[in-house]
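Take a look at this one chain, the form predicted alone, written out in structure tokens.
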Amino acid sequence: MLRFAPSPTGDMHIGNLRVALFNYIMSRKRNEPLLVRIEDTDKERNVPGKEDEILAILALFKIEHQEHQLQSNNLRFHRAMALQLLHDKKAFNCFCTSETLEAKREASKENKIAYRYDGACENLHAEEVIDNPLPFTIRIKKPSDSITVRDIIKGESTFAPNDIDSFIIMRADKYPTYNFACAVDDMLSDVSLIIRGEDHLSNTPKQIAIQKALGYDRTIEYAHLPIILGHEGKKMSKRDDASSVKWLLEEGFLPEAISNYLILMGNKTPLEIFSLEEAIEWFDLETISKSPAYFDIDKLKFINREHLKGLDPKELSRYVGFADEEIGRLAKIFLEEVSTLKELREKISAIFAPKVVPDEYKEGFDILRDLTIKAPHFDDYESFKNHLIQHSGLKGKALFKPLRILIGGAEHGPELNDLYMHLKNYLKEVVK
């Protein structure tokens, strides 16, 4: 089993929707299934409703998954299974208050010496852990061996026990750390492949860790994705708007031309633009450059633009808010000039929306909208400009700046020919 495990605690981002479609295609290949585990035991960080706008984005991608999960339910296996390391001594209760770990930890900054739990609490008598009245939390103890994890992308790892520590993995108010419930449930849910983010790596050695004290021999595979970078080459935060998967599709980037940017972001792929059934074909984890991967709107525009091109034009008619193939048709023009769903919608709209028509195109707007709305239907565009030209007296300027506002709703733009071959049935609503 793989498994994408979100959490519920603000806007899914691109460095998130990139796991869970890695995740998805590794999942479709090896032929396993694939788990959504809601992370939600962090319980004054969850957003009420990113749940289920985390499982709609994961829809509107196509990214299908064989189970759902809430983390907080396994609740009674991490209580459980913190009690078996107490009882097998491979956990100690720890009172050791907030305050006097952070002296310890200026202390060690002071020294300017990396900060490692000192040991306090991991020796104490029974009569002391029994009688001692404070809270008190759940640190594993430190691994007596380094731990190497060996990463598909990134290689080996080698991590000393020191670097591991005895870290906390149940809370005071009995409630599970990340790396202890992450590596319970991977456990239970029997994962074989986990695809996460780099930021991440310094946390596997824990979770294989606690893994071994629980005694799960199973080998799990690992594959930490490297950090997006923003076009400072800075690591993109939520602050930065295109970040947000969200603000994306708000814009008019279509699911697919997001999807076909990700996996092409920072990997060796046969095509540039693709669909994610064809990726499922050749995708390869291998394929991965070690590297940051480097975000640019512009290339997300270009691949976006030429999804748009791909669309069935009535698919496309629906995109920018009619059903007919031949408005369909007519915005393919306009992506010549601009990449997204929301531009092209602002070109369509202005065509049939009130003019703003320039004081020194007015008087011709006004005769040849008149001629327009009176004029019998023509098939072809010369004939319907040769009606105007005749009855209006205008011609050059005077002629094609006013009609061109006048049925295309701005000053430049496409050919008038092919507008009107595109709109010619629909010309006196276009003109009212």
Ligand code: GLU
Contents of the next structure:
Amino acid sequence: MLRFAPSPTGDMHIGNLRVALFNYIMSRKRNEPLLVRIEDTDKERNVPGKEDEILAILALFKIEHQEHQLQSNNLRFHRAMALQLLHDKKAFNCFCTSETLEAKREASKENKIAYRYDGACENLHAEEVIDNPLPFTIRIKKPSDSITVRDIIKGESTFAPNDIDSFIIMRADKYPTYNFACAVDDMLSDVSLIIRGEDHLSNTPKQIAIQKALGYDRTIEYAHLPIILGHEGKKMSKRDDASSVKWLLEEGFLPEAISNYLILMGNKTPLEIFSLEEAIEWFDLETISKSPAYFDIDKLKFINREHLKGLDPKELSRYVGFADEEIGRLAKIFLEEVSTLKELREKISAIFAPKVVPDEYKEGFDILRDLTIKAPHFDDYESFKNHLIQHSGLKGKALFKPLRILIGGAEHGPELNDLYMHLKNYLKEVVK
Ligand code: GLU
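In place of the form predicted alone, the structure of the form predicted in complex with the named molecule is requested.
Every chain and every other molecule in the complex is listed next, the one we just looked at coming first.
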């Protein structure tokens, strides 16, 4: 089983989508099911509606999953396992208040030493625990040996017991911490390979420590993906528009182009432009670079344009709001100038919208418009043009500039001949 474990706390970031894609690809390659686990345990941070949004994005990107869980539904297992650890004396009740802990943390900071839990509650007598009316957390005892994480991308890292520390697994409100819920759930779902962002690398030894304490002996494989950096090499934060999947879709990037780019970035791939199905053939976690990936919107635009060029004209037509494949063909000729669906829609709607005509071309424009409305149907541009020349007496720039605005919606753009070929059946609507 592989899993994608998003928290329903905000808009989906491209980093999360990349994690989802890689998990999906590996589940397909290994022929193992994919679980989508919504990590909703942190009640305060959950945002209503985000779960549906995540599922809709996965569907749009054709990331199929076979299992679906809400982490909060596993609460009884989290509690049972915490009790088991208490019973086995692998965990203990901690009555330290947050003020006490904060003061100790401050003191370590002043003395310039790394803060570690000082074991204050580790060896309390049974009566001290049972008779204690104060709220408590449950801490797992730090492991006796170091833990080595073997990561397919990052290599090996070893963590000393002191760095893992005796950390909290259940909060005073009787809800599990992220590390505990995650470690228990991965174990219960028999997860074989965990692919996630490198910000979780320091959590991994803690999760392994939990599973070991619970007697789980399956070795889970790990792949922690390097972070994605934006321009100027800064981490792409939620504030960068381009880091939001929703924003990219609204800007008119195709899901297949976004997937292509997220698989390509920071990776060595045999092709530059490919489909998700093709990537499943050759994808290899080992070729992913250890160093951060750089997000380059121009590269994404280039890839998007290539995918738009490859679309069936009928499909492209639908994307720009029409049903006729001729409009899809028309849209394709604009791909020389633009690279997103949003830009394409602007170009096409300018053709059908009332025209904005500079004063110098107004007169010519009105003459040509009138002639076009009354003209018979011409199958080719040459005949149409000759008809206009003959009846208007206009030529050169005085003819072509207003004509371009009339049937192209702009002063500059594709060849008039090409525009005409795709628009000849729409002329009356275009010039209305
Ligand atoms: N809910 C965590 C996140 O969204 C999941 C991390 C994991 O995959 O374990 O970052």
